[in-house]
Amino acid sequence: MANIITIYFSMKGETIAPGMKLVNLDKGHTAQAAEFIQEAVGGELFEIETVKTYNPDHFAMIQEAKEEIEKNEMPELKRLPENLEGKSVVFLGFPNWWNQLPMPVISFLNKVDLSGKKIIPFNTSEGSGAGKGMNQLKKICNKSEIATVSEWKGSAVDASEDKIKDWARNQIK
C-alpha cells in the first residue's frame, strides 16, 4: 500500500539479553520488527538515524542517552523522509530509553509533520514496554490520530515474526 511508511529507531550493537547478558547484534530489535511490518504491509521503510555514533559499550551508551534526556538534547539527524504528504499510516517504532522515547526520536518528530495522520506506534524493551513514551508521543502528535502501542520483548522479535506480521495486517484493516 502506497500510503503506508514504517519509521523506526533502533539501536545495533551491544544490548541486554535475558539473563543479564550482554549479547552483539548486527541489527537492532526493533528494526527486526521494522521490516516485519513492512513485508506484511507494503509500504516504504524509513530508519532515523543521527549524526553522530553512540557508544558500542551498552552501558556507556545508556548514559550517553541519559544525558541527552537531562539536557534535553536533540541529536541531529542524518535525513528526513523525502515526502510524507501522501502517507495516511505511519508504523512507528522506538525502544525505551530511561522510561521513555529516545531523543532521536522527540528530535525526528519535531521535525516532521504528522498531523492528521495514523500512528500506530511499536516498542521493543526487555520488559519495561513504552514507558512514558506514548504520553510524549500523544503530547508531541496532538494532531494526529495515535493507535494503542504494541509492546515486544525485544530477544523475542526474531521468534515472533508470524505474530507482528499478523498485528500489522490487523492494525490496518
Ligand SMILES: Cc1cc2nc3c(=O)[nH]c(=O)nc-3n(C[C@H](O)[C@H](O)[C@H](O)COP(=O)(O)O)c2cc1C
The other form holds:
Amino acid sequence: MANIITIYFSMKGETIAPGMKLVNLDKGHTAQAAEFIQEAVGGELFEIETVKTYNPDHFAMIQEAKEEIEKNEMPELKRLPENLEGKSVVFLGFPNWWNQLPMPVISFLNKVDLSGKKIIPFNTSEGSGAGKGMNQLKKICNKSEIATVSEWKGSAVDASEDKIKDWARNQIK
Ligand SMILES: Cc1cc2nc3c(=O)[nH]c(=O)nc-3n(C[C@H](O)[C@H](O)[C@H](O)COP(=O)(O)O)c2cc1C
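I have the form predicted alone already, so could you send the form predicted together with the ligand?
Let's see the whole complex now, leading with the same chain.
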C-alpha cells in the first residue's frame, strides 16, 4: 500500500452558506473532506496553518485574502510535515480563493519538495471549482505526477461522506 499523506488548507469560523447566509463553522469544508479522505485511505493528516490569524469577520477576511494575492504575499506557516520523504501519494486539498490557490497553499508548496510523488488534488468552492489553482499547482510542482482535480461544493461536503470516501479509495487502486 502506498504511503499516503493528506495535506489541506481550510478556514474555520465565519463563511457564507448558500443563500448568502453567514454561518460559523467549527471545521472548514476542505478540512471535513480531508478527514473523510484520511479515514478512507489511512495515512497521515496534515493541516497547513498560518502563523497570522485572518480577520474573523468574513467580509473583511475576503478582502484581506485579495490583498495578499495582489501583493503576492507568502504567509508564514506554523510548521511543515516532518516525514514527507517517506510518502509517495499526497492528497492535497484547497479551497478556491479568488479563483486561485490560497496564498498559504502557495507558500507551503514553495517550501516543500513533492518531486516524484503523486499529487491527488481536491478542491472546495461555492461554484468556481479550482479555477486557476490547477495551473498554479502544475507550475510549482512540475516534477510531480498530478492527478485530475476533484471539485466539490463546500456546503455539500458534510452530506457527501460516502461519495468522497469512495472517490478517495478509487484514487489509490
Ligand atoms: C477569500 C475567499 C475567496 C473565495 N473566492 C471564491 C471564488 O472565487 N469562487 C468560489 O466559488 N468560491 C470562493 N470562495 C468560497 C470558498 O471557496 C468555499 O466556501 C470553500 O468551500 C471554503 O473552504 P474551507 O471551508 O475549507 O475554507 C472564497 C472564499 C474565500 C474565503
